[in-house]
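The chain that follows stands alone, in the form predicted alone, written as structure tokens.
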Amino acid sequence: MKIGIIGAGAIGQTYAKLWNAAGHNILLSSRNLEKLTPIVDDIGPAVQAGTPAEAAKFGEAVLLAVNYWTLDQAIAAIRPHVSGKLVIDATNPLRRKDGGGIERTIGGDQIAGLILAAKLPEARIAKALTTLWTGHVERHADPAAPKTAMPFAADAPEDRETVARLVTDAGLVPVSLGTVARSRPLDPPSPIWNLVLTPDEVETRVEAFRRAEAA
């Protein structure tokens, strides 16, 4: 699959490098060129580099995996060539606090997924990858035998079964919540953020979190 890489930050990096080992055809794009090049070169030479505009125009599925603040910029340059498209947001609303630390930028009730889907309503927006910090999915992905579990949301059975096949090919076991709607366990905090779990342990915490914030 020809995938258009949004950020290349922790998030872009890790799964190009890991999509990349799996076959799957890359484009890493980021506002700084120059800063691109050694990354792309180091993680091999089938991965290609380029800007937000050509990484979504030349994506069959748009990984979009930038800081949340520049979430408005990123969503300007990808808007023309998304239409109709797989949009996997992994990103995360949140943002540095001065002096130190991070917090929630979207309210309580919010949820993250769905705000992108009204910002970005000409692709089909899915939620993945945004659990589990990239030095936790560095050291505990295997594409041999995956374990460890990457929960995911997307609304159209197609668009799931896309994201759990490049959960999959990252080396993590893909564990559906269901609709984006369903998708706010996705977002801090919650019981499964950056965890190291099962499937059987997402679906459980997951099963409680919904029972609470329904109570």
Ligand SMILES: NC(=O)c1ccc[n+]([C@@H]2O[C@H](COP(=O)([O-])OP(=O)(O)OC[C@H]3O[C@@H](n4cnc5c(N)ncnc54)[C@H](OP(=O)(O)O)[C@@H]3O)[C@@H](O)[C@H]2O)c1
Second form
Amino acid sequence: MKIGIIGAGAIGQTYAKLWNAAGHNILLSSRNLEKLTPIVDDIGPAVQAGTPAEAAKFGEAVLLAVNYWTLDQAIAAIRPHVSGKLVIDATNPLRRKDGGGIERTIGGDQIAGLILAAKLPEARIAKALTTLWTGHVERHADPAAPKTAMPFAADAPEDRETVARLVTDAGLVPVSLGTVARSRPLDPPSPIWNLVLTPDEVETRVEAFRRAEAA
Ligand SMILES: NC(=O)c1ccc[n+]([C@@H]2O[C@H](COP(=O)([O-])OP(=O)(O)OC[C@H]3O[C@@H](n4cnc5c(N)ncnc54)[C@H](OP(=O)(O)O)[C@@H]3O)[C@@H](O)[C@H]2O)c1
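Switching conditions: you have the form predicted alone, so give me the form predicted in complex with this ligand.
Every chain and every other molecule in the complex is listed next, the one we just looked at coming first.
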């Protein structure tokens, strides 16, 4: 599959490597082509470098992997090119606090995937890859015997199938949480965020989280 990746940091590079190894065609992008060229050369000859607009044009699916504070800028760059396409949103609604630490940037009752869907109504949004630190992914992704869960959400069954395949191709076990409207557990804070869990552990924790939210 042709995948355009917006953002060439920890997430962009990690999944570019894993998906390239699984046979996908990748165009990795950032705002700074000079910085990007050696990164892409390092990943392998089949991976291309380009601008965010070029990555959005290139991809049958587009992975959004920028920091939340530059998300609107990334959306503006890709928006003309993602109509009808699957946009997989890996971003977490976080910012760095003055004096250290991180904090959520959206309201407690808001869902990041729905905010993105409102900003990019012409695209099909999936929320995925948000809950696992890339250090965990690198250590636990095992295409030969995947056992680490990667929960995700998408609205259309065919998009859930595509995301599940890409998660599997990255060596992880896909766990669907349903539609994007039900993707709150994929945003921090949540009992499945930044943890290495099995599929059963994800399902149990999500169920308990949803019960507590509904109470
Ligand atoms: N790191 C993790 O383990 C992890 C895990 C799950 C989810 N996430 C989420 O994934 C997102 C990316 O995290 P990260 O750790 O990969 O961040 P990162 O290492 O800081 O990389 C962000 C990348 O995005 C690029 N970028 C910034 N603004 C851009 C724009 N407008 N258009 C195109 N590229 C842009 C940056 O390069 P330039 O400045 O050169 O453009 C940089 O390559 C965040 O929302 C994070 O919360 C991260």
